[in-house]
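Only one chain is given next, in structure tokens, and it is the form predicted alone.
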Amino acid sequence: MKASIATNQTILVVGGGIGGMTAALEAAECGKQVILVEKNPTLGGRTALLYRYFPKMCHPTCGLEINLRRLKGNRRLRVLTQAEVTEVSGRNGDYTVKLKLSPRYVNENCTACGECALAVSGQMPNPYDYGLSQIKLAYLPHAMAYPQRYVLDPAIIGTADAEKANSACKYGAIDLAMKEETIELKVGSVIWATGWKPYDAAKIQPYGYDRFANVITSVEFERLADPHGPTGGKLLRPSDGAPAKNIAFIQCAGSRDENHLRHCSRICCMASLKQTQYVREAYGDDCKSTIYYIDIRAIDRFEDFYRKVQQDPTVGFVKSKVARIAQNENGSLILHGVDTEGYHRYATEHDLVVLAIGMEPEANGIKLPDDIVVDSSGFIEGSKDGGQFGAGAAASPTDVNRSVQSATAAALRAIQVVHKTAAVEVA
């Protein structure tokens, strides 16, 4: 067991997405020592995988680039990637945390030149494209990855490809002897910013996600629209590569449903409204987007964006919860249901169907400390002793803007905890 330099005046932030980065930066810039841990090889979370934000339609590089610059310049903030919390013990102001560090097989000498990736032939589904593309077993996660270092997937170890990658590196950055490590930290407060994951669309049987190639999720569509994504930004049908010009967006796919997720995921309506504009940008007036909805939840400043999309002649709205999806012989999809405005049945054909998939807390797959309190959906409310906090999408379904606000609030609460601890020790 290795001990890391940390004290009960240190704040631990678990999760390196936009919420975790914000919480860590706010606490560090207030003068606190912060350790930010992320289980993946890079920071940025799901925000880094977006093509654009709503409602301004700007690219995520806007916010992430600024945060990365702040992070690199702050000596009070230490980042550990490929690190998972395995145990939290102790109490408010005095926690002991065990972390498991998985090997990257690439050290700090890496210049991100890419020679290792060119040398290997083995591939795997690209997790940063939700498996829609293939990536080499030696890879840089994405263009904005931090740290800007390549990763060797564990599957490469012991193969000829591992030796090829090692031989190709001119800087001594490949370390095939790296092993899993466990370290122990002493911290005063813990912020859980573990984010969210898309609900498993295959569980929504009437929509045929696991049967029909041309039924995809909203997060997959986001990658299709991105010029750095699997199709170079072209909106193509997965089944045959044909242009998808007539697209259905189904709202509340897994949300607000007692059989799936009881809660409203809050971002889905705005995400689909945004994605209709990707279709317009790709095809101009020669396209059709149809949003099938129960109701549109666009509040505050998002109402103006909703009104703008409503005025777009290429976008239609059908007030209906789609009952089922069938596929015809050419791979197109037939949506069946009842339009509740007029109460008439429909059977409408589309090239592609996009499921506005619900948000599930990533913490549902994590063994949290016994002291943590979660709501009925698994979102983190905090700890009984008042020393641990949920932040961002780990605390509730939320968009990027509100995630940042939530993370800032969590940082302030964590700072209060370590301040009180320091005051008690002085007394």
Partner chain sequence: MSAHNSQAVERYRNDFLREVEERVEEGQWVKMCMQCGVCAGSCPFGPHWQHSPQKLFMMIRAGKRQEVLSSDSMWMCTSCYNCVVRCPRQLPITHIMHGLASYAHRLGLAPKSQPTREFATMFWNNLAKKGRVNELKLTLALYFKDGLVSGIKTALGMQSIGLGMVKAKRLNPMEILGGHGLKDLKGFHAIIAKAREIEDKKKGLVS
Given for the second form:
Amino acid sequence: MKASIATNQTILVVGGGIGGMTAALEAAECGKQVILVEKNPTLGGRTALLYRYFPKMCHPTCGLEINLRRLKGNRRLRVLTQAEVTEVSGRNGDYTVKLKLSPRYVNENCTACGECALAVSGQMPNPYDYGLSQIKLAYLPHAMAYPQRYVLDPAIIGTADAEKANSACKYGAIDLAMKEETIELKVGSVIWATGWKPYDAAKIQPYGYDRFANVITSVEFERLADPHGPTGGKLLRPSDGAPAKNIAFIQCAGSRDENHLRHCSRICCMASLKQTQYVREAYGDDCKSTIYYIDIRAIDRFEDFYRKVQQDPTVGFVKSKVARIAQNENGSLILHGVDTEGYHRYATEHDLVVLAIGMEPEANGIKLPDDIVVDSSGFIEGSKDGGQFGAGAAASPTDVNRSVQSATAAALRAIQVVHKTAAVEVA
Amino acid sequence: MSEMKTAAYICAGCGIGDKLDVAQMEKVAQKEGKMALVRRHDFLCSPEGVALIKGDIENEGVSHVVIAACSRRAKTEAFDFPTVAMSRANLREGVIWIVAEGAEHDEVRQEMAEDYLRMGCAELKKMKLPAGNPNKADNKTILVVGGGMAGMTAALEAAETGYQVVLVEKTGELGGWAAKLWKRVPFRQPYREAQETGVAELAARVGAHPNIKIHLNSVIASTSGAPGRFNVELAQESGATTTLTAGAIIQATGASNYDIARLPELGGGLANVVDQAGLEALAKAANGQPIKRADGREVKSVVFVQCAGQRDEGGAHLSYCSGHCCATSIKQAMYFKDANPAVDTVVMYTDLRVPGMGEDFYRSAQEKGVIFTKGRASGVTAAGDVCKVNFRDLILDEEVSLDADLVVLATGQVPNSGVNIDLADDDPAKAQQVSILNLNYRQGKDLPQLTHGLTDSHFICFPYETRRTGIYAAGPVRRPMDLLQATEDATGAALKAIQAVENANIGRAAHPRVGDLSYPMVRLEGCTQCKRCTVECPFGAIDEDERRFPVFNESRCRRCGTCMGACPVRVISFENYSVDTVGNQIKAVDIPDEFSEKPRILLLACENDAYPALDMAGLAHHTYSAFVRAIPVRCLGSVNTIWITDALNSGYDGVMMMGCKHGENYQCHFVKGSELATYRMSKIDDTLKQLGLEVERVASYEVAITDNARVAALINDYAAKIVEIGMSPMKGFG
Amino acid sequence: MSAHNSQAVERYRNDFLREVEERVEEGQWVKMCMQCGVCAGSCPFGPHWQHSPQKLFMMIRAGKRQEVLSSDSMWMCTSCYNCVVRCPRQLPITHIMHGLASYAHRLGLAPKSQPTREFATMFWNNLAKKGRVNELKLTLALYFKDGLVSGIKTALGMQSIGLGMVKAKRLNPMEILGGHGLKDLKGFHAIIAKAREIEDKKKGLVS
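Form predicted in complex with its partner chain, following the form predicted alone:
Complete assembly follows, chain above in first position.
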């Protein structure tokens, strides 16, 4: 990738999740030159790690497949993975962006044949399963990974495994000498689609995420439900592998809380309602899901889904923010609190507790350009000069549908920026 | 069209050369596939391999290429030859990765690979490189219907991007719902105070924009044509008519308030009970001073009843939540507190729904002293000069009442979506509905509705995946929403409308087969005017002429091939996807005789979900029967029954079809392709019986993209079933 | 009805929330509660009282003045601060509980035989007398609050602890004679009186 390929007519999209892919594709399908940068080795972002979407219970990878097909067929869109923006300078219509490219140690020759992974023995916690499984140090992130090329984790470099991977590859695809690079690009507009990350559940001390094996987050629960996940789609307790049939879902785990995240993360109520249906799908009538909530925020026609779940006899609702969790000797968890509708104290045992974890901007903790305006939770509003935009879950806590809506809107605004630059140049 | 020169390239990499006899395959490509050029390469996707192919295209005049290597979903950057027709024989994910290991499987593995090669060659010879739609559809004007916040935003954003815009508004002024507001819920931080609506400024910018032409007091009398060439007739209030042309349409017709008169139990109809619009009117009249009731008395106490006539379980009112009303009531409660902090303001809710930074707005109202009561109102009555609100306090768990000078009912949004085209024509409800777009489409006058009268897309990843190409709904007509979301939505819709006109201009398909230059071609001389194609097209792309022949509007078409699947006389085809491209693949498979104990199972798999699932089954090395021959199809809706009957006649032992989930939560991006296929196949049972075949010989499945293990299991189960019922008696007659 | 109470009733009529805001320590936070109930579940005394903090807050908003001020729940608060650290709205619930208790006491509405209230009253009266706590007198007053017989029984039961404390010079038996106090007792009493006056004025508590 040469810097000269990009011009001030180029739109840079930062983040290759569904928001970033959408912004990039929509702009490219309007005929614009687009560069999409993703810091991980694959596109797809967090939605690729979800099992199903609410309210249709359809599969995120279905949309990902369509988006990847759009992307493969579009010559105006370039993808850089393992690329992070380190600096943006310049102004609306004429930015210079510095990118740090981390080495993949695998080049375009890779056919994804998988021989390198078979050859190496070193493993690490699988980031694409939120650490619930192990993955080889030479790995393909997941079945829908794009680019469909293996990656060597930097930890492998200098070990015998690195040489094993190298000699297992028949296609000269492994390049252990790859180095980190910094490149500069000229772009006209920047869309920040850096997405979100789950709030650090261990900080919610009374819930014991860091102490109790069977307290997990909603994103981890998605991995349990996914047939591609660590349990092959079975809902099993991390502590002993026993079926989790009596599950508590705790809402506002981090969200709506001045001690943690000030905002409501919008998606968590619907996510938990959806996840109760995973439990039902797995166990039929022989299960129990309990949602502990403050307000069920099933907005607009999602109400239909909420009603459907309310009618499910395996699902119960308790209007309460759980006060604390204790673990008993068999690894089950006792939830303590008060149902505020009429004031009923409870101490209820569950096999597994799923924290409906809040959404924090992924860009939190990352140095954004000075010009960028963020709100009190760190969601990106855009740049003061009007040439950079927040999109999707980077801009506000959103579900996929609204993220795509926001990304599509951001794409148009970015197009307007480069159009104006072009108009000025012609004049 | 220059002369066809075919070439097959067989890759021996990724273990293909180890598991298969590639030399033998070269012979198959030459002798059976009749390829003019056959080459083998040990690493075809390498720069050298790609250069080899490119060299042949440039120097040898190769126009048609078979890549016998990995799946069509893999290595697309390497195998990117836009000037030639190309088919891919899937030897890696489709053969060597899924056939069980071991020498005892060598024979069936080789047969499978050779068949895929034969199929690739057979398909290729029927393919043409699509040249694009010759129909001129070059109008790039964006027509926006509705002059509210969403409509004005869409118009302005499209105009700012350099497109001509026509904005049609049925009333005498721009502004819609937003213009009725005293203030709006904040769009940006700090999320503490209500903000100016900005409607007047927006309307002024729209009015002054050189790219925007506005028609007030106008409605659409008729719309015909297609993206890039819509003809629209406007009817003005005065009786005058105007005709105009447009390339794409944004329908931003907004929502009406649910009729408060339908809520007598909550005091609808009482003098001092208003809806949120009524309260905005009082606030506007007060102009920042303390708010007065209609009778002029200053309001000292007010109760907001949330979800009035919404989230209704009984079916009498709206069943959905309108999303904006909690924040709107909070804003309105602030009107009172800001003018006079001593006014008692109670917001009565069951679930307070203020997502995102709305939480700040909620906190701000609490700081101002607005009281939030979790309670369910059971009735509102007049009591002297005040209203009595009876309710169940859900926290204190008791039936109580409150007196208030004024009660505000937070009623919901009812989309202004026109005619529900799915209602039967003789349905009296349909007769009462007034069309918005007055489309002259065979399939109805307005956008299809999804649910509750909303015109939303059915898709989560694709909120603009409209069922009428080039016509995009934006704002609360498609989904209940607040002003902020309506402006975002309108901006997104403006982009999609721009794409639609650009696509139409060069004859390219819109989403999801974006960029596809093929389009349905029909041999009208063979057409029997059966109308199946016009009825079944999920996008209303096909009209009928006065002789009842189908009229294809290519720029409305999404290239799913449902028409091709529907056509009983097989006169509809695409240049690169036709009854022949698939039919020839089916025929190309070598069918062993009845005594071989080698059944052949045809698998028609939806290219979006089932085929990727098969690929991923390969990636995960789930083994499945080597007797199956998979063909990706654009949609199961494109499956023509001739393929099935031909397959069975030529001795296949079974046919499997894998498509998307159908029904209420359908996942088919072509709406009902898989449903149609299932329906059509239910009709095939009689044919099977006539042929003396078991009905199990044709089976259809709903498959999701995540079903990688399941597709393998389904194939194995089906293969076992075929063994059970025995080989087809039809072998040798085909 | 105490004079303070009738004055408050007159002044605030229906608006108990405003009364609490203006007159109860940290009472301005009550309106910020969002009824999540985490305080209710976090209180170690939870199973023993009638109204949880969040419920009291709702009762205040609902104008249940008599019920709130005569509740014994806020008297049970042991200041463990569990509720405060967990409250998602960062309400100083412990302080509000004490504020409510104190206000109810001032108005004469607090439950009469509530032990915390009794002890707190005793403690204050003991302290206010000389500016120093007379531990011996306080202890004895506490032991004998329910009568002579139970007082003697309790005192005997605690005998060894008492003697131990005397030995360790933690308790001076001579305090029974009056005990030590501040040097400027008059000044101290004046300070207390002035503080009360200022506070009453601030809160509008006029007798």
